[in-house]
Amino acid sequence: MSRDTIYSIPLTKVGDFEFDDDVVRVFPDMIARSVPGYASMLSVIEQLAARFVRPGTAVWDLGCSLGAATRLIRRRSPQSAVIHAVDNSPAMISRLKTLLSESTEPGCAVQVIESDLRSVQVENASLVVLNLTLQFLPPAERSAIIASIARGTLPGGVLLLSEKICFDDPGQQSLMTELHHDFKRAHGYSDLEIAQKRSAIENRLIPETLETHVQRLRDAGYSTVTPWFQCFNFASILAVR
């Protein structure tokens, strides 16, 4: 695994964060050292696949990046299921195709799709994964996206939504931000790296409160909406259609 050093050198200008070749090269290290509880999120996604993916149905991994969730779901799903792995980053998609072609593990079919997730139509879904994805899309479009996913999800199917969240209370927001930065320092990031990464991503990643996400899912028609995980300013929600 290549170590993330993208923001370790002082930059005269910090551009917007992009999922380009440089990020793809270090992405597994970057996300593991940046997102508290990421391994737990993946473990539960694999667990959900074993319980909810039904024969002949579809799984949609929206914003799949390098397919960490896709590859776990694949080995726990019925052979007749199909996983649609969707991402709009050409670099991510190219690397995912290579990883799948090199894999010798048995599993169901995977269709890798280079596309903005807003351009695909979710249908016949028994499991949909939005793992740290919705936060990169415009807030004004998020309700329509969730509603469309809900319409394409079978009764009893589930959506796993993981997001960076924010807080209405300024003291809580400040504390959770500081604890998140402490987490990054404990995993080897310098203050310079933390500051430059924050500058790069703050206009790309727009967080919302946990309550906003829960209400949006309920409004979309999910019968059970259960936040199951939170660590500092990251949370994950299970929604059953």
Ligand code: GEK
Second form
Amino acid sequence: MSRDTIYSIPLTKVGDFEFDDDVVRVFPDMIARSVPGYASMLSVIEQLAARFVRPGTAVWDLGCSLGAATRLIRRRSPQSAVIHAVDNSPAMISRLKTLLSESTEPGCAVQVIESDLRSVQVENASLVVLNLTLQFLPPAERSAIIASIARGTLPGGVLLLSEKICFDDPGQQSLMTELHHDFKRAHGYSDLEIAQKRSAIENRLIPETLETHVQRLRDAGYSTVTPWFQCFNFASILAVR
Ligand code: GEK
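Got the form predicted on its own; any chance of the form predicted in complex with this ligand too?
Entire complex below, previous chain first.
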């Protein structure tokens, strides 16, 4: 796995973060060293697939990147299920197609779709995964996106939503931000890398509070909405239709 050194040298101007070829090359290392609890999120997604994906239904992995979740779900799903793996980054999709074509693991069908997730119609879903993706969509559009996903989800189907979150309380916000930065330092990022990545991503990734996410899921018609994981300013919620 290639090591992420993208922000290790001083840049005269830090541009907005893009999911391009440079990021794709280091993505597994970048996300593992940047998101506290990423491995736990994936492991629970695999567990959910075993429980919730039913024969003949669809799984939607929206913002699938390199298919870390898709590849785990595939293992645990019935052969007659189909996974729709959606991402709007051509670089991510191209690499995912290569990874899947090289895989010899048995599993259900995977349809890889290069598209903005707002242009796909989720349907027949027993499991929908938004693992660290909604945070990149404009906040004003998030309720419509979640409502549309809920309409395409079968009764008893689930949505797994993981997000970077923020806090109303300024003390909590600054403590969680500092603890997240400590996490990144402990995983080998320098202060320069942390600062430059922060300015690259601040216009692209807009966190909301956990309460905002929970309320939106309830409003969309999910019957049970339960945060199941939080580490510092990252959280994951399970919502049952
Ligand atoms: C994982 N889920 O490894 N439509 C489709 N994809 C999008 C959109 C959009 N509008 N906006 C952003 N993306 C993955 C990790 S990464 C999280 C998800 C991160 C895609 C974007 O191209 C990228 O691949 C992904 O969402 C977010 O479990 O990098 O912090």
